[in-house]
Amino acid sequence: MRKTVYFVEGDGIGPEIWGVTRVLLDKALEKSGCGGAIEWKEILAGEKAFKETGSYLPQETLETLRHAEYAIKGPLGTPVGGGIRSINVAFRQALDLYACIRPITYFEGLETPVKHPERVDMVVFRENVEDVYMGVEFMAGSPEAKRLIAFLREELGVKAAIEPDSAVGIKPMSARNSKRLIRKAIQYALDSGRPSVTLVHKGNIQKFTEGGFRQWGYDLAAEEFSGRWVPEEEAENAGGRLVLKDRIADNMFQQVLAKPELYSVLATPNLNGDYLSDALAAQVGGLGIAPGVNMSDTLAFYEATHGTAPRMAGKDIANPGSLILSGALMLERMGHVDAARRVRSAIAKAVALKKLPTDLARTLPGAQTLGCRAFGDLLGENL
């Protein structure tokens, strides 16, 4: 069945990497016997949208996506000194894209900062609409900050010595949003045969927000997945059932470096997931090969996980790998498994040939550096 996919080119290097990605995805579908399976339709966001409409995120774009099933975007910048706080965060909140999903895997042959990158095979499920990213904060010295500090002290009896000139932020975390993210992570692990889900939190200090995330995870598992999982202390008797673990966030950073093979699916609050997914990407070669998708219950919105790199824009030196691999995830979800496999294999072959974009080639002795378009052409040949 032909699917409509809405695309945003993105800012900075976005148009370059999107152009390469679109051609490659179409070629992969054609090679797998599914040519024409996607109808591409452009929608506007970011700098291009601002130039054409006066808005960085036009209402028309949001209305289109509210009725869409698939979308994909290049990186989007955040205006400096004014305008929208973050286009990416605005998309997530307006469209209820509550799950950010980042698979982290290694392509054999890439140079990385760790000794055994091949041991990293994780999928991060990051809660995407609340936590500190809600943006509820007040400037230091502002009347709002002063009123909130006074309210905390006088009405709620907070004893902490909050300096009167502090900036103040609120960190909302709810059972509803935490549970639906963890539900998605557990269901994914069960469906894909992965051995464990680990809840990552800072509940030893933030007992009611991050501690709540942990507890809501165990409550959900007991309520909805009874008989299909065991707690970590019973792992030896799991008998094929899912093992549910939890780790304090700072310890988790040590774990993914020292013992990554012990972890499979991570479920995290918003900020923890932001940190961890980028750190894990660095362990396998960087954001240039890190795909991602933001999902609601109706829309899967795939994206490049890196920034706009404005200094590289227009120079044909960007790495399109992140957006290409996000496109492969999209093909897979659509049921075009062979086309997705071809895309990943094409990248693996390019690594084996040591013909790579600048960011990957400069870390690999003897590698040949290819421009963005040339790399796309090579991947097309490798399909």
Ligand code: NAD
Contents of the next structure:
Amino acid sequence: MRKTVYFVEGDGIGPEIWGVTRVLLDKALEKSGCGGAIEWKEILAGEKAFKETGSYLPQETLETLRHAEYAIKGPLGTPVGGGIRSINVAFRQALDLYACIRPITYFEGLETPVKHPERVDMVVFRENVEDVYMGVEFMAGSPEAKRLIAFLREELGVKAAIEPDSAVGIKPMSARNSKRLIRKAIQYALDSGRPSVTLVHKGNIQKFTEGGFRQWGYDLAAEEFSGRWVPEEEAENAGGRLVLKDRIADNMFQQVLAKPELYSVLATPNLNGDYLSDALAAQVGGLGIAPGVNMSDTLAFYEATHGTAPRMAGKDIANPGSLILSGALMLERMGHVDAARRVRSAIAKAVALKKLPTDLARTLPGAQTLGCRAFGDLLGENL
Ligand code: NAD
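Now show the form predicted together with the named molecule, given that the preceding structure was the form predicted alone.
Whole complex next, starting from this chain.
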């Protein structure tokens, strides 16, 4: 069945990497006998939207996406001069894209900063709408910040020595948002036969927010997945059941470097998930090839996980890999498993041939550097 996919080209290198991605995804579908399975429709956001409509994120775009099943976007810059804090964050909050999902696997042959990148095979599920990303904060010395500090001290009995001219921020984390994210992670692990889900949190210090995340995770698993998982202490007798464990965030950062093979699906609050998913991407070769998707209960919104790389824009030197691999995730979800496999194999073959865009070629001895379009052409041949 033909599916509509809405696309946002993106700013900076966005149009270049999107152009290559669209052609390649269509070609992969064609090769797998499903030519024309996607109807592409453009929607506006970012600078292009601002030029045409006077808004960085037009209501029409949000309205379209509220009724959409699939969308994909290039990177969007943060508008300079205020008005909107971040278009990406605005998308997530307006469309309730509560889960940011990033699979992290290694392509054999890529140069990486670690000795055994092949041991990394993880999928990060990051809570995407609350935590410090809600942006509830007040400027140092502002009347609001002073009032809030006074309220904390006088009304709530906070004894901590908060400097009176501090900037202050609020970190809301709820059972509802934590649980629906963790539900998605556990369901994914069960559906795909993954061995474990690890709840990542900083609950030793932030007992009610991050500690809540951990507790809500175990509560949810008991309430909704009873009999299908075991806690870590019983891992030896799991008998094929999922192992649910938890790690304090600072420990998790060293675990993914030292013992990555022990981890499979990670469920994290917003900020720690942001850090972890970029760090893990670097561990297997960089953001240039890290795919990602933001999901609500109705929409899967795929994206390039890097930014707009303004200094590369218009020079045909960017790596389209992240957006292409996000496109492969989308093909997979649509049921075009063969087309998705072809896209991944095409990238694996380019790595094996050592013909790569500059960000990957420059660290790989003997590699040939290809421009964005030439790399897209090579992938097309490899399909
Ligand atoms: P960036 O990701 O644009 O660049 C960081 C580094 O990675 C730069 O050296 C850049 O050249 C390189 N890089 C990024 N993408 C690349 C690619 N496809 N191929 C090769 N090299 C690549 O991050 P930044 O400089 O911090 O941010 C620039 C703008 O992008 C900002 O406005 C920021 O807000 C925005 N941003 C958007 C997203 C998004 O849309 N998801 C994510 C991060 C940053």
